[in-house]
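In structure tokens, the next block holds one chain alone, the form predicted on its own.
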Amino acid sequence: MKFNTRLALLSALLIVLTVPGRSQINFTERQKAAQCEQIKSACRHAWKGYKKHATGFDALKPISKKGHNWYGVSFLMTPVDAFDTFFLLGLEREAKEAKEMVVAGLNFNVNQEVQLFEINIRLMGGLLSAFELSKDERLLALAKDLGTRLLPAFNSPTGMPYRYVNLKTGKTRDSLSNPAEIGTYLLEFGKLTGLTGDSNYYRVAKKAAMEVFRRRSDIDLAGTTINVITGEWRNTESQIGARIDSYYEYLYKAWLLFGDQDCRQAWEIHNKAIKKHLLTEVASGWYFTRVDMKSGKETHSLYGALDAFYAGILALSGDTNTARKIQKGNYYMWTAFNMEPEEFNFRTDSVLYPEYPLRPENIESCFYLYRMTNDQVFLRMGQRMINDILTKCKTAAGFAAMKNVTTLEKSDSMESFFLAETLKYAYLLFAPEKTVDLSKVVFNTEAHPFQITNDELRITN
């Protein structure tokens, strides 16, 4: 099918889906419950495969049916990441099994270099959330131990952290970093400060994020890579996807969780500039392009799976009108190529990176938009995405990432975030709102829920 014909057909489909008043059958409560049960079954299937073939490892390889570790030792990423999902879904046996694995086997006193960003969002986030849900003090002790071992990474001349730190020696490495790997500690380190009373955790995390903000361009945009020793930008392309996404996310969510006015102001300044200089409309929808941070001139018309998160954070912040426009593009990206590719060119409608590693962001945006608008179009979008995953990615041992969405060739990977994020947001999209009250909970970028508590730190300066 030619490009223009395919685009016209998909655009027509999206109009039918999104125009109010069209004859669309709404989901009944029974249908929503059935969707939730289907997702719970998928969780059990993935966990069963992990237990049978990968217990003690970080993650499952669902095709070869083997375990996989990120480093020379296991940090039990899948059980840490999965616990709060099991808890929220009411999977009591699975939650108990995951917690027992963690408290019995997780140890950070190892001579091992780790990537600060991933360890923080997965392990620190997972442990803190698990503690708040279970009240098991052993989980908080693990989180505090990990936090202490991560602190040396922030000992740079600028206060922006190095990318790697050795958990035993504190030795750091790699000064060429990015906003996401610099600014995505506010929630976890702030929560650790609130639970332990040690203000140093939030202090270093906030300084790191504010150092990025302070180095924004005259048109209020951030670049993609920066040297944490000199503070100089090395890649001045501005975008909202990989290497920058959660920096923006955490500025707004630090305001929600802690009442941090500085972070709220930084979010508002960046967000205004992003919508002014990056937001672009084409026939298939609205997308965020990539521009030079100083001039605002477009550098590449690329968009992808990670970029899809921004519709959700906009909806959460109250800008549902812009979020709706972006989600139209997000949904086109999913449906135009069988499933969502990691990256495509929205101007030429061509896939650049055809992988789908089981990412959650598109479904996450459906979740926030549905919660903020109660418009069932987002349930229908989410249902399509979820059903694609559960049918096309399923294996005998779990669920596999896609190596190529256009051919539906699988790859031997099931990252821990599939249980932490993708299945959690898929469930919450259809679950009763009381399952998670967004006025009382803020999710970190790995979808670990943190409780908003009045007696916790309320940072205003």
Given for the second form:
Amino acid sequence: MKFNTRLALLSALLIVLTVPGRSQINFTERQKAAQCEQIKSACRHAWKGYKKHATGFDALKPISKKGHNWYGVSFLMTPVDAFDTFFLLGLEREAKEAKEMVVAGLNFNVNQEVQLFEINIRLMGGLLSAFELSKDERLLALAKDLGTRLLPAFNSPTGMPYRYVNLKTGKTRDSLSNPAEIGTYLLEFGKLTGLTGDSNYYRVAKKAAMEVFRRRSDIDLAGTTINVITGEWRNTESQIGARIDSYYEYLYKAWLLFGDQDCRQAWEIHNKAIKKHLLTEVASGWYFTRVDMKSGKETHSLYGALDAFYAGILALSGDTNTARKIQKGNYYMWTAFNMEPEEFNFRTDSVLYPEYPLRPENIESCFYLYRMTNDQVFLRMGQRMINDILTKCKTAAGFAAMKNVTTLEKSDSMESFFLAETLKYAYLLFAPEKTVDLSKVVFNTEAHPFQITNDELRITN
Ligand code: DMJ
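After the form predicted on its own, can we look at the form predicted in complex with 1-deoxymannojirimycin?
Full assembly next; the chain just shown is listed first.
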């Protein structure tokens, strides 16, 4: 047996022995409440750091204690992304402060090119959920304005959007895109259609997603890179992580939120193929590998932090058996290298990209699995992850990403999704179910909650 294989088996055995088991004592209601308090205080700490050192900027640099903007102007990513977390956690003062910053400072009438996908999931998603929760019409007005400015991106020969659009001129750029950046508008644009009465938003978002679906391979898989002008695949590797993930997520969630049958069917077809061709078992657990979309042959045995979301969507869709298996691999990925690396090779057990940018997906999957199974093993998994973040990533001004999880060297970044998603799912994992009723709410991919309102928009096929 090769040394690498022996090492992999040994570390897998160690993890199996340390995977939180059923025999362990269950959390009492009091202990759950204490976990929630701990997460609320982490939120306050991160927000205090942002306010003190980065007010007016997109994000906080938690080590150098400065502000950081994505572009030449700020779009207040952190307050927009954080508002609904504060709201759900009952942090009223923080929610009020974040909302005031947004209504006073956010302006889309700027000559600035932006990345459509990120602006949509963070800003459009954040504004729409903030409006639904607060009923403040100024937030809806901002969302409408942003929606109008994003629409030119969809004017391509195929209907699949360009990656960048200028908010003032409507000028577009970059035709080499990917399923996530093409198909992740269904929820936000569908909500916007419901709230404005303008059917064009959902129409363009759905056309874009369906154009990807239509170009799936004979074995029902999508590739990683596609040209939105010609419709040709440029990278035919099929996987479920970066550049594809939320395309699948939105197909299922458009069904949940709007009852869209086409999207449900597309999800079912892809999901069946993903489970058939990508799902792989090794000693340490089950993972989704990477394959060629046409042949189904493995290209790279990589798995990473972003892939971890799939256990959650599987659980939400009712397939808790497969989701449990995947979550075992997710937990291994988190615990085998100190904290979760961005990517590792699950066959050789080696880390490929050692950074941890405070991502939520692994905790998000614990949340959905716990809600769907009531099995406290997922609380214990989540507790370990949350504890690692709160202790290893904490700085004087907030929480810092890891540059290298194996050495625990930090990097000077606190992405807005830390407050939008990571801390929100961490809290919801331990909070009473009534905090968020999953039969009434669908989270967008940035964890912004959208209300299921039957009278708003039911897509008929
Ligand atoms: C978030 O912006 C979203 O969850 C997106 O879908 C993937 N990447 C980050 C979090 O990891």
